[in-house]
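The form predicted alone is given below as one chain in structure tokens.
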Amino acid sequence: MMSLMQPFAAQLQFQNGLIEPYGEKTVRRLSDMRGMYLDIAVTEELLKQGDPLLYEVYEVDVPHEQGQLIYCTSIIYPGKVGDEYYMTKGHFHNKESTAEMYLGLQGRGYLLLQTHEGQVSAMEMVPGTVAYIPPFWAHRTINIGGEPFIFFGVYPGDAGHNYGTIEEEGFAKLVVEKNGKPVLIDNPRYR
């Protein structure tokens, strides 16, 4: 049985994506994404030069249990590994029958989605875009602009994150820069 929580509020700073108070901060650097970018040689070269910060997630302290809603902000920094833009790891939910929503706050990004069967969907996100991620879709966000891409996310407390499937199989499509524009290409390493 769920325990009774007291109502509370957090303050979201639209300009920089910080949400306070937050309970957990996740920081992902290129070393955390080793093997996820297509160009392994460029990845290793960038790691020799340092370990660039790709993204951060600020999650409000809410129990990870049924009936609760987790909310957070994600900040993906501008940059590329070869022609591939900085991106999040991407995941399915452990409880795949759960959905998620994103609200674009700053910058420009792509939301890349995929089913287990390889069906792909991609949508551009800008400030004000409200994206709905249906159940059973893996999702990854990508910064396609020159400033931080910041968005607000909400998902069920018991959804969980399954990063392993994407780490092993990847996404069927990649978002790369071609002639100064983001383009979806086939991922030759998919599955």
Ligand code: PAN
Contents of the next structure:
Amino acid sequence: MMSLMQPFAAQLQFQNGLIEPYGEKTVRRLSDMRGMYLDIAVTEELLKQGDPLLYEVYEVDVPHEQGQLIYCTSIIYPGKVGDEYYMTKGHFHNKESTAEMYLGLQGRGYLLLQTHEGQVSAMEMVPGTVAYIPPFWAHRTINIGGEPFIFFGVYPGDAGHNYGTIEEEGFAKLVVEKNGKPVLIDNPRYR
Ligand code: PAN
Ligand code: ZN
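Starting from the form predicted alone, produce the coordinates for the form predicted in complex with ligand PAN.
Following is the full complex, with the preceding chain placed first.
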């Protein structure tokens, strides 16, 4: 007889995003994102002084297979590289026909999305925002506040992550601080 996967639950702490038990924890520092921020000189200067922690992802241990749902929390710390707020790398899903949902838990952020055809979308996320990332949209999150920006995400087990396209092309828009406020500007280095 085929042995079925057993039901289970994890416990999520809304205040700090920790989810237990978790399987994989991803830690991204500035050195993991060399060249992704517009100001390369500032990036290299910051790296000489240390290697700031930008974000962490706690992922619950679920098989990366079709039919499964992977769920995780992302914690983006507050800070900037030059005028550009701390952000995730951003990606298309490998299987681009897969969607994703994000639920804001703490702090304030932006969800930036774009398609291969050059369509762009941006929305603000606060606690309680349930954002829907449709199939075929690349997505990146940005912390625009002074505290950690924390959100919960769910996506299909066979989605996979394609970082290469964003690493090569960048996002069409950047989220930068101007006069103390977040604004969207065109990325001069896009494509
Ligand atoms: C999220 C992201 C997470 C980190 O779980 O993977 O926020 O961002 P990067 O993967 O772009 O570094 C998600 O969208 N999963 O599909
Ligand atoms: Zn995703």
